[in-house]
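The data below hold one chain only, encoded as structure tokens and taken in the form predicted alone.
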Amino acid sequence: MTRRIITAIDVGTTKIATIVANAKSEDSIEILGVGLAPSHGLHKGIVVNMENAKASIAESVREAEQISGTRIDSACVGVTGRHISSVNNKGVVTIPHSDRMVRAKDLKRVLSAARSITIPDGKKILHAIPRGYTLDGLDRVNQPVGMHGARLDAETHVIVASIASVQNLAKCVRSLGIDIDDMVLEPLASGEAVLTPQERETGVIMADIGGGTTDIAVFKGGSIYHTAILPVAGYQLTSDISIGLGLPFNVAEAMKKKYGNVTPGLDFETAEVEMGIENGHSGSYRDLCTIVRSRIEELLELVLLEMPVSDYASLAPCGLVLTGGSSNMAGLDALGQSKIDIPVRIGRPLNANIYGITDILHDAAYATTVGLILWQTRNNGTSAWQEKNRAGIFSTFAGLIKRIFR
């Protein structure tokens, strides 16, 4: 069986996670190594200190290499941050051939038209993902090449990112002698790991609550429909606990993870009054849960405000899937269910086709990292980054020289 080594680097605000995998096929992926390191030099998903960020990435990569016994030469890297914006855009072309058969060059023309949007200064297209085609009024056409018609329409989901933010992240990775195979918007990757084909087809909202950002993606009709990034997530929650309970930030983070509970109807009167943690710090369990619940309720409201329509039940019959490290809090799905009128569940990467060193990866905190591996096996060659940066002779030679000197 063919051995294809692929690597994913999830550069988050609180952690850097690197996975090395052997992608034997889309249905058979062996995890060879996982590297984890605390994240420094990033704020809300954006690099703010190049040296610190580079050191954190290097630590994660080094651990993944040691465990897998594999040198990492290239990787797929996740991108997030408030600088991300998106829009659905349509393009249309006529089929000029006498036989009216759609050819590959016609498909290329209509996709080019569908991604032609006005891009603000300092921005670039990160993804232009086809949502579907219409041929002479017949919609839901998946592959129009070879079919006959006079007019071909295409709809794409165009995702735009800050050039500077993307370049700074790419520079951190490349400075380690690692080429970039692809740069992928993180909620797209998370969706690969935690959503079912039925949810993506029927309609679902996914919110990945990370450390610095909450990444939102709506899938409908089997494809991405809407994306958004909220600059509010686990870091702000911990900060509020720290201020509200008068605790150091690291102690507040530990208490949040150990004691945080947002279950509706939780009886605080019968719950333990004080909770203790290292260094003699303690706090009120009631106060902790009150702060956490209030902030989570606000976050759920912000997620819904980012929706393109107000009829959530029609937009997403399959409901809301919460993932990311902050979704591990006890009672989060029940609280979500009590606050919004659509189903809510916690999304964890549990793909039966992934095996090997996977114990830690069943945690919702690793949805993006696992999703980046899956993205490479399912969507190879579809991103704007790959189209622009696909290696030519010079770039291949330059990458070889970097790896030699590494």
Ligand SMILES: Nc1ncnc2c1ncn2[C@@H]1O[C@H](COP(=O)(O)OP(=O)(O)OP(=O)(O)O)[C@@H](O)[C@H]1O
Second form
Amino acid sequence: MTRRIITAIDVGTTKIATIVANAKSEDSIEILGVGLAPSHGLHKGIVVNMENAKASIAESVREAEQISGTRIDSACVGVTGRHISSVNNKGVVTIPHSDRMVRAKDLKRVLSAARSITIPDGKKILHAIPRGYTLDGLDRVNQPVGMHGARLDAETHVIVASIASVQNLAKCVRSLGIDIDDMVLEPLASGEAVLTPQERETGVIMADIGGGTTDIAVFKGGSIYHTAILPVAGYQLTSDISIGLGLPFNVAEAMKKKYGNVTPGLDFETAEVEMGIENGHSGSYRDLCTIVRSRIEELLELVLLEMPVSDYASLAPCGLVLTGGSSNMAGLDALGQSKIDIPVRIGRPLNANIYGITDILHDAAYATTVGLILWQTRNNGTSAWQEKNRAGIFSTFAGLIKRIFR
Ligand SMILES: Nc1ncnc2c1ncn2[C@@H]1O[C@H](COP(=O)(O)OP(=O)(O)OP(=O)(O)O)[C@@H](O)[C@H]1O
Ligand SMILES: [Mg+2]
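Now that you have shown the form predicted alone, what about the form predicted together with the named molecule?
Once more the chain from above appears, this time first in line as the rest of the complex follows.
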């Protein structure tokens, strides 16, 4: 069996998670090592302090290397943040050959037309993902090459990101002597990990509620249809508890995780939950749950406001899949279900094709990390961000030196 070592680094706002895996095939992935480190130097998904971010990434990478007994030379890295925007764009070409058969170069031409959008200064295309082709009016054509027709249309989902934000993140990783295999938008990765092929085909909304951002992806017709990043997530919940109950942030965070419950109709009087003392502080259970509930209701509304159409029931008949660390909040699926008239479920990165160190597969906080591994086995090198090629011989040499020191 072939041995192909792949690595994912999920640079989150609260944690840096690294997975080293041996991908024998798309259906047989062994997790060899996981590294986890608290994240410093990030704000709402973006690097704001390079030195702190580098140190956190290094700690996570070192742990994954130790556990797996493997040296990490290159990795696939997740990208998120408010600077991301996306659009579905169409391109059209005529098929010039006398036999009217679509060739590979025609496909290339139509894809290049479908990805040509006006890009604001300081931004660059992160992904241009083909959504489907239409040949002489016949839509839902998957593989046009070899088919006959006079006119070929293509639609792509184009995702644009801030050059500076992506470069800062890439620089942190490369400074550790690690090449970038691919830079992948985080909700695309999470979608790989928590959604079924049926959900993506029929239509589904996924929201990864992390620490700093809520990353949204809508899939329809088997491909990505819409993406958006909201700069609101678990951090704001904790911050509101901290202010509302007059607690230090770390106490509010611990209490949120331990006691937070958003189950609709929860009777605070009979729930008989006594909030224990954390670091000498306590507070009202009712107040804590009321704060998180109203914040999460707002967040769910914001997710739906991001939808490109108001009729989200026909956009996403398979409903809303919530994932990310904050989806561990007790009662979240029931609350979602009571607020929204489409099915709501919590998505965890459980996967029958992945084995080895699998504890993390039960925790929704690792949807992006596991998804980055799956992305590499399914769509390797499809991102438009060619950091690796630009690295050149000098940075390869510098990387080697850094690796030796690491
Ligand atoms: N049981 C729980 N109940 C409520 N919130 C939780 C629970 N467990 C974890 N969280 C929250 O999950 C958040 C972290 O989630 P996650 O690990 O997905 O974020 P991240 O990947 O570091 O950040 P981001 O993706 O936003 O950059 C934290 O805000 C944390 O408080
Ligand atoms: Mg995350």
